[in-house]
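To begin, one chain is listed below as structure tokens, in the form predicted on its own.
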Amino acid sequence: MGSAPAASTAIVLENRQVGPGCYRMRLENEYIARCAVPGQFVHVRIPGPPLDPLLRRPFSVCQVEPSHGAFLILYQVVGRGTRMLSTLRPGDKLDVLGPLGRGFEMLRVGGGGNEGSVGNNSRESEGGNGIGSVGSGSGTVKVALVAGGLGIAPLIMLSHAIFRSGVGFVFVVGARSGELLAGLDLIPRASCGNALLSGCPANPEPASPGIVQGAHLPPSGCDMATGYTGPCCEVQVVTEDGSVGRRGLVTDALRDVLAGGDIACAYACGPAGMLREVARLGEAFHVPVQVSLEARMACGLGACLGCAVKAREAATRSGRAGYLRVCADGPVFWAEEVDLDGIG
């Protein structure tokens, strides 16, 4: 787990539309910026009349800037609450609870010990499917990240942690069309593999990159970096209508990635149907899968049980509860822990 959650005020620094109904909000809150880990979320009270809207809204922490005391969320306007959120301007204040939830368990690079470890909440001690230590930081061992739509949000912060650890990754990003792609310019880039949309290698970013300001799509041109020996980072873009990148489903591209081998683990966030297929592909290719679930939440602390999902029978036989709380036991789970057929 990360640090204990705290209710506090976050100041809006930026709230910019980056696509049809899609917004990027940058918030100032030193505690969350310093303590949040990949996969955690914040629970936001929408400003308005007292108790209207009644419930807070959960948003994945997309990226953090500890040196500036700021963090980033991506959100889609889907109802009254998020529509009210989209009207906020720099200087406005939000009541925020966080960071909340359990994040991703990540590869440990190297031959033992904690050196080179990434992440904060290994579940090996709880009987989880711990990945353990792999490789030597050479970039030969990779992981796959799979995002559907705004499921990219928690995976962006994860990609930066993986990048800093010395493990390479293939980041497969999908959407219905190119205009619905968001957050691509926030992914760390290196001079290896496919660059973002452009087909040429992109410049490596610093080890602790800040928030990249700019359009939600990266520029079409990029320069070759020289002397780069860091992890191999590849981004593949898939759209259902073929308007950007490969035409098809994000899971079609993932199948090809897994078939190529050298993938030690897969991380996914997106629609329920996509998560079910990612889990199936992971099982078929013997690749462990972690999924970040989305759910409506009331308390965000595990008390109300409003976001409970059914555990898989195998997990209950190993001692897990019959139902798991997305807000407290997750939102990140191993695919074999959760009955993915029962969500969505």
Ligand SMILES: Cc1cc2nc3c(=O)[nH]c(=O)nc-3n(C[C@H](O)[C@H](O)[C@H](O)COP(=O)(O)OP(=O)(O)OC[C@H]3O[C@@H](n4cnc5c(N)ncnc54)[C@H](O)[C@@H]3O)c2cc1C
Given for the second form:
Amino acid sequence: MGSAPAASTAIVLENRQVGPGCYRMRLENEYIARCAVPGQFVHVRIPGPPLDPLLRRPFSVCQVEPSHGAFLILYQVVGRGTRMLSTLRPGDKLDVLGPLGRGFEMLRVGGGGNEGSVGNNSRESEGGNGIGSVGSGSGTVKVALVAGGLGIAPLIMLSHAIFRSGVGFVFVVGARSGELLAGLDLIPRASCGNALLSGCPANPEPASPGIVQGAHLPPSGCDMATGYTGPCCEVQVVTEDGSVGRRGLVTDALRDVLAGGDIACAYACGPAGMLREVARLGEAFHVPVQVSLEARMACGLGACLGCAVKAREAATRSGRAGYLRVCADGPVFWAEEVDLDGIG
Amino acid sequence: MASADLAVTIGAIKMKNPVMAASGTFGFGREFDRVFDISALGAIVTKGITLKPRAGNPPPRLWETPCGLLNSVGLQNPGVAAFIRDEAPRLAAYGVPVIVNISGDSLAEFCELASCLEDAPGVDGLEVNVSCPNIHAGGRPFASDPESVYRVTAAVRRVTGKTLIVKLSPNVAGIAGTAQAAEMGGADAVSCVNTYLGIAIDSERIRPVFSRVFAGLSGPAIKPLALRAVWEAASAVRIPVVGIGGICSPQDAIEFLLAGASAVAIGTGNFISPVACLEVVEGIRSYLEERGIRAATDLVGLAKGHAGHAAGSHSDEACVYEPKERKAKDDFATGKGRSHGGEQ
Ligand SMILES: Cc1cc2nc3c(=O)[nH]c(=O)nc-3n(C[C@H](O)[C@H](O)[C@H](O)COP(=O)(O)OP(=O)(O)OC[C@H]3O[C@@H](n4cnc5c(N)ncnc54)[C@H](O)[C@@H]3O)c2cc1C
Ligand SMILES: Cc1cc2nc3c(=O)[nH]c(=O)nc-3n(C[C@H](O)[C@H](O)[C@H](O)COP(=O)(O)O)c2cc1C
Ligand code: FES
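Output the form predicted in complex with the ligand next; the form predicted on its own has already been displayed.
Starting with the chain above, the whole complex follows.
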């Protein structure tokens, strides 16, 4: 089940606007920084007049810095709660409940170890439909990450974990327009001496912000300058208006990536329509797909049954006929587990 | 001074403090037990149980309102057999009184549920949710008139030796009448209130938010209304009243005790702070100790002593309800159509 959730105080270290209505908040909270696994979320109480707004707001953990006891969320102002969040300053306190939910299930490389597993939160550990081990060494195994808008948030943390496990990835990032691309600088980059590829696989902390918008990082196992032979981490940027990167939909780019073969699994987070299309492509190319879903939440713990998503199979593993709980059975699901036509 | 005595008794249930977790907001304890030691509660009221498993309503199931929450969960639950098999033994192990909330759509179903639970280990009491629609009354909730509340209470009383609590709906002309009907039917206590029926409209999509149109309103928004209901019910009956509605803080809980409640239950408050119940227990303790009040029971109804004629309470001598024991089957409205009922 992963680490038990705890309600505790987080101190705002930084709350920076990174685009129109997009903010990145860095929070100090040792427990979440240490325990969160990729795909999990925190349930944040909005500070304001007492009990107004009433409910907590869920946000994906976007990155953790265990050594600093800090974590990041990336959020878009869409309503009252997020607007209030955007006014917070360093030193302000937030009540956060987490880490919550079931995260992404990771590939294991080379048959051995559990390096690539998302730890005790993994469904594999419960004998679920783990995708098991694939490939034999770094550079050959690849997964695809597909982000629509702020859906990039949980995938950033996932990309770091994948990278550390020695698996390569193609990260397809889409937004309506270039200015709405947030968090690109947080994606790990291989240390191959290229100026664009600062980060380092040995350093799980986010790389210092750099300009990578529209950049195509080198493909698989590049051994440029320093002879780097680590896993591939390729970033493809797609905007609907063509202002940065390729013009079109993120799923257009994904189709090409999947058509190229070699993709063992695809992970997606973004708007409902995008997730449906990713699931469809996954089926067409026989690539298993995991999606991170959103739903209105009250408890965030699995108790109130308010965050229901329709299950694809009538009888699910969790034994909850008909519906699954996004907060506790998810937010990450295998695409075939849920009825994606019913979401959004 | 000596530490305050928080213990209260509801029927045959001895609670170490007057604070319960309200039905439907606390699941079967499992999720909250990961956050805090739930053995500190006065009692746990389970999610509503029905004879057969129920899948619940399609999403969305939640809608935040100013200081309130509308829900339309639709009584999603695994059914009584699975409850007894999978949940009751674990619940019993917490060492806290367990009250099972039951919902049926006919007298027969309520009786069958009560019989099934009669020998279940670890079940200390039943809370009869009369807000659910009665299929023999055109789908009108049992709660809607004293006569059907009386019948359902009397029927369940005949088959159960456990503590019997009737959970009253506030969506009635006068709660004093339904409270008295429950008392005459043999209830050991009444709980007030269940959610207030409301509607949310989605102005973007030009349609109601919930598939069943009506949903149940809870949270701080209903607190003044619930206090009135408790005041009126407590004035009309001799059995204990469990006060419910918008309790988030110790202050709120104390107000309910002063208005005549012998115990309280916390629902939506658990979503705001998962440890709300604990905070309320501790807050009541300090309130008593600071004022040198010996016991929580000393608070019950204290505010009433200061109410004049204008207080609107039904005076103790006025009997609002007398059971008619009519034998005609059509003593209930026979209108057709399915209920949108405030079942959660
Ligand atoms: C698991 C999960 C992870 C999320 N991660 C992120 C993230 O990393 N970055 C980000 O910007 N947003 C994220 N969201 C969406 C975010 O929770 C909503 O944008 C936010 O709750 C809106 O609050 P508000 O008060 O500004 O909007 P309002 O519209 O005023 O909110 C009203 C109510 O609706 C709920 N609500 C509104 N939109 C959503 C939504 N899309 N999903 C769930 N509830 C919603 C609110 O929580 C609140 O209860 C995530 C949602 C979920 C379920
Ligand atoms: C999500 C949700 C589910 C609920 N489910 C039930 C239920 O199954 N049976 C029941 O009798 N009451 C149910 N209730 C009503 C609560 O037990 C309580 O009476 C009501 O919410 C008012 O209290 P509150 O303002 O503290 O939440 C539910 C309430 C909520 C918010
Ligand atoms: S939000 Fe309560 S069960 Fe998911």
